[in-house]
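Take a look at this one chain, the form predicted alone, written out in structure tokens.
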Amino acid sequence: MSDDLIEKGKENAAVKAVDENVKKGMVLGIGSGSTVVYAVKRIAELNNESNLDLKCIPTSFQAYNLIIDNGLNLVSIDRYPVIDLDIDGADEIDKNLNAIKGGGGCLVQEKIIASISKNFILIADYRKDSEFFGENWKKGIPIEIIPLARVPLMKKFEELGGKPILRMAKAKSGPLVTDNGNFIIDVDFGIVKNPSEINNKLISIPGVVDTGLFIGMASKAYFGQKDGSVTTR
């Protein structure tokens, strides 16, 4: 399967979404990924054309920048702490409308935003459909924690049956760092039938600051497929 395959029901899941969830004078969370770069440009067209007056409310440092790159009014959650329409990327996503995120390191500021979306829906592309996690995603669950944790974190994601991996930088020596100061720790657990379960026990430890683990938040998916089709659940 071609890149330019993949990159076009990427595109397809995304219009699709934007074009049937987008309405005027909506306050809008705009995820992070590279799925969502298809969306904002739809999204800053839909408004060019049609005057929407649409607020958007950025995740993360990338989505900062898509706003203002697209010439969309940036707005925060001071001012507008209840959010109509969220649309985000994923890592992953199960059966039941669960996800992974933060394979960006934004998995904090988006799952706050999704908290207080009236709709959140996802995008991406075939590869992140699964009946479980684990099965197409092999990086585990990202943790973000209190970089003063670290290493008992880690011993204690040890003792609940994962293997984690402290998240280096890729362009710098040392750990990622997330907008928020923090470290992401990447958890194996294999495949995650109760990812329910698995989030509980993780944000119960104190240092972890939250999971990627976004159970029982997102209203609808979109997938974009290998034809270009776009299929949704």
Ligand code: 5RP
Second form
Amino acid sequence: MSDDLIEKGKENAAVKAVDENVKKGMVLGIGSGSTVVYAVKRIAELNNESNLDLKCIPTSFQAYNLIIDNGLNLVSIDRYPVIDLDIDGADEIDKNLNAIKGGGGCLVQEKIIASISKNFILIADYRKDSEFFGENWKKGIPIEIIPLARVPLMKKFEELGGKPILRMAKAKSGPLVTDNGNFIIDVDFGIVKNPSEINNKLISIPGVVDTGLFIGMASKAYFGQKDGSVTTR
Ligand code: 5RP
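Next, give the form predicted in complex with ligand 5RP, keeping in mind that what was shown is the form predicted alone.
Zooming out: every chain and molecule, the one shown earlier first.
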């Protein structure tokens, strides 16, 4: 499938989600990834055109820079511990609106921001829409871990039936280091029909900071389709 159609799908989903949900005076959570870039551009357009007085809270180093570069008002959760609306991308969204996130390595801050948002919505292209996790996203569930625990955790993830791979950095030898100074292990569990159960097992293991499983958090997902339309659920 052409990259142009995918990019157009991301943009269409992002623009529709912003147009339908962003309102004057809101405190916004700004997600991470390539789809969110289109959302931030649209948020900045609306903010400038209509003087919306929006306040933006980043979920990552990338989101921080997106807010600054697009001339938006950067604020912190210390001052705004309750967020009106969080808009974020996803790697896969299942039939119950659960999401796998963390393909871009920002899952911990993304989950904190989603958890303090009154409304959390997802934007994605058609490739992310699945009945069950693992149908379309084949890289596994991202799990942020404390580096010291790497070896025993790889073993534990195997014992739970997964195939763990330590995520490596690009353009640097060695592991990827997250915005929080941790490592990420991507664990392939195949098709996941019980994400809540797996999530509960994973987060109870010492050394696991958090998982990229966002269970029961999103209220709506926008999918940009190949034909230019946007479907929601
Ligand atoms: C980063 C994320 C991203 O939102 C997710 O990977 C989707 O990214 P993209 O919009 O580039 O497909 O969870 O941690």
